[in-house]
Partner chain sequence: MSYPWWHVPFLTAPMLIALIATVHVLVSHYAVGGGLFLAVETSHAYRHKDERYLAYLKQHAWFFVLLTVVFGAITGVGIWWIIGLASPLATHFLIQTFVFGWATEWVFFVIELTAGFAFYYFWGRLDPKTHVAMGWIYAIAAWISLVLITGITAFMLDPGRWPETHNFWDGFFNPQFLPQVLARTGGAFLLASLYVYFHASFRCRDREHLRYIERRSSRPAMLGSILVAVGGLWWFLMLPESSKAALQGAAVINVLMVIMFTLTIVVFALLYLGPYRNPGWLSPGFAIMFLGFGLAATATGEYIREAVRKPYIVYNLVLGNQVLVEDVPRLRSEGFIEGTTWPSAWLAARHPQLTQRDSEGRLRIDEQALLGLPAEERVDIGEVLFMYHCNDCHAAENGVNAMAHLLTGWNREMVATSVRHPEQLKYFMPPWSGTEAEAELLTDYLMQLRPELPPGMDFGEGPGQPLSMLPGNDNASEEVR
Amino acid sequence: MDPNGLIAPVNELGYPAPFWFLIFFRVLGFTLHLLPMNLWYAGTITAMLLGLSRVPEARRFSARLMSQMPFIIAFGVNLGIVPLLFLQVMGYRVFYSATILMAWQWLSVIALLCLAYYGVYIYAVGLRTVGMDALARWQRASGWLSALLFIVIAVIFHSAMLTMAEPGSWPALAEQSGRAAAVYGTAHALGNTALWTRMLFFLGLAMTTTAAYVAFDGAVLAGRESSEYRSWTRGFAPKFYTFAVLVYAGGGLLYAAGWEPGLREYMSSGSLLPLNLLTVLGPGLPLLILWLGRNVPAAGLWALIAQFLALGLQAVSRQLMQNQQLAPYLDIAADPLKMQIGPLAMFLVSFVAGLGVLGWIIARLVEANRKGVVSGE
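Structure of the chain above on its own, please, the form predicted in complex with the partner chain.
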C-alpha cells in the first residue's frame, strides 16, 4: 500500500481555534505531563533500587518518593489529558490510524496503568502503616511490579508516538496484522531500532528529572526531615544527574544517528539550530545548578525550575521534529479555521477561575501544614 493513500483526509469541521492556540496548549500540556511522567517512569524504579541501599538517607528518599507517587500519578495522568485532547484535534489524520494499528497494546495501557497505580498505593499504604523495613513480601512485590509496568507503558507510548510520526511504516504494520483491509490491532513496533534508541534517550531525560527532583525534595518538601537527609539530597542529586545526562546523551546520539538525513538537516538547519542546540544542552543548566549548589539549601528549587524549562524546550523541539516528519504526507496546519469563540471563552474563563480555586485550596493546605509544624504535629 502507498502510505500517502492512508492519511485521513482533512475534515471540513475545521479547527475550532487558530493553529497556534492549539499547538500552544498541546506543547504546554505535554510539558506539564512530562514532569510527573518522568518521575513515575524513571522515578519508581529508582526509588525501588534506592530502597535496597544501605544508606539510610537513600532509603528515606525512596520511601518519600513512593509515598508521594500516588499524587504524582493522579496529577500526571490528569495533565496528560490536555495534550491528548489537542493532539486528537490537530493530529487526527495520523493519530487514530497509528493507534488502531496497535490497538490491543494501546488499549492495554488502561489496564496496566490501573494495576501500576494500585500497586503504588499498596506500597505507599504499606510504608505509611508498617514502614519500609516491615513491608510484607507482596507489598514489596507490588512496588517492583509497578516500576516494571510503568516502563512497559512507556514502551507502548513510545511505539505509538513513533508510529504516528512515521506513516511510511504503516503498510508493513497493516500487512503484519491485518485481513481484508481491516486490522487486528496486533501490530507492534518492537522491531524498530528507533523505538529503543528513542526510549534510551527518553529514559535518560526522565532520569535527569528524577535527579533534579531529589534535590527539590530535599530543598522544598523535606522541612521535617533531618539535616543529614537534606544534605544527602544535595550530594546525591548532582552525581545521579551526571549519570542520567550520560544516558540521555548516549541515547540521543544513537537516536539521532538513525534519523533520515533530511530530518537531521532540517533539525540542524540555520534557523532551527539555535533552538535545538538549546534543547540538547537544556539539561546542562540544572546540572550546573546542582553541582554549584551543593552547599546552597535552595538550589533544589532552582534545579527543578531549570529542569522544567529544559523539558519545555524538549517539547517544542519534538513538536517541530514531528511536524517535519509528517510534512511529506500532510500539512497539519491545513485545516480550515472555524472559530468557536463562545466555547473557547468558556474554557479560558473556567481555566483562570479554576486556577483561582486551586490557588485558594493550596493556600489553605500550606497554612494547615505550617500550623501543623508549629504545634509540633
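For comparison with the form predicted in complex with the partner chain, produce the structure of the form predicted on its own.
Lone chain follows.
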C-alpha cells in the first residue's frame, strides 16, 4: 500500500490566510497552551507526590497547586483551541488520516479529560472544605486518578502527533488494524520507541515548567502565606528545576538518537543550528535565574517569563521538525491562497478579546490568591 494514497488531496478552497500567518498563530497558540498544559502533565503528579511529604511547606504547595488546578485546566483547554484549529487548517491532509487510524483513542480524549477535570474538582473542593489531612480516601483517589489520566492523555496526543508526522507508517498500521480497506480505528504507536523517548523529553520539559511555577507561586501568588513558605519555594524551585533539566536532557538525547539521518542533518544544518542550539539551551535561562535569585523575591516572576520564552523556542523547532518530516510526502506551504477576510477578521477580534478576558480573569485570580481565597485558606 502506497502511503501517498492515504494522504488527503489538496483542498481546492486553499488556505484562508497567508502561510506565515497560519504558522505564526499555530506556534503562538501552541506556546500559550504549553504553559498550563505542562502543569497538568507534570504538575498534577508532582503536587500529589509532594502531598505525601512530611515537610509542611511542600504539603502547602501541593494544596495550593491542586486548588488552582481547575482554573489552570480551564485556561489550558481554551488556549488549546488555537493550535488545534491551525493544525487542522494546515495539516488537514495528514491530521485526519492519522486520527482516523487511531479514532477510538483520539475520541476517548474528551471523556478522559472530563473525568480528569472532575477528579481535580473533587480533590480541590475537599481541600477547601476539610483540608488535606482530613480528605476521604475517595477524594485522595480522585487526585491520583486525575494525575494518571493526564499522563494517559499525553500518551494519546504524542501518539497522534507522531503518527501524523510519519505517513510512511500508515500502510502497516492500516493493515494491522483493519480489513478489506476498512480501518477499525484501533491503531496506536505504543510499540514505537520514539513515542516513549519523546514522552520522556516532554515530561522533563513539563517538569521545568512546574519548577518555574513553584517559584512564581511563592513570588507572586503567596502574598498571604508565611515567610517560611515563600522561602521554601525559592529553595525548592532551583533544585527541582535542576532535576527536571536532567530528565529533559536525557529524554532529548534518546529522542534525537532515534531520528532519521536526513532529519538529524536538517535540524543541525547551518541555517537552523543557532535556533536549535537556543532551543536546547532554552531552559538554562530560567535555571540560572532561579539559582541566582534565591534571595530575590521577584525572581519567580522572571523565571516564569523566561520559561515561556523557552517553550516558544520549543514550539518553533517542533514546527520546523514536523514540516521536514512531512516533506517527502507533501509540501504544506504549497496550498493555494484564497484570502477570506471576513473569517480572518473575526478570528483576530475573537483572539484578542479572548486573551483580554483571560488576562482579566488571571488578574482577578492573582488578586484572590494573594488574599488567600483560591489558595484554600
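We call the rigid core the largest set of C-alpha positions that still match within 1.5 Å between the two forms. Because the structure is a prediction, the values reported are computed rather than measured. Numbering follows the first chain given and starts at 1.
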| query | finding |
| --- | --- |
| Rigid core superposition, Val352 Cα moves 2 angstroms or more between these two forms | yes |
| Ala363 C-alpha moves between these two forms by 2 Å or more, core aligned | yes |
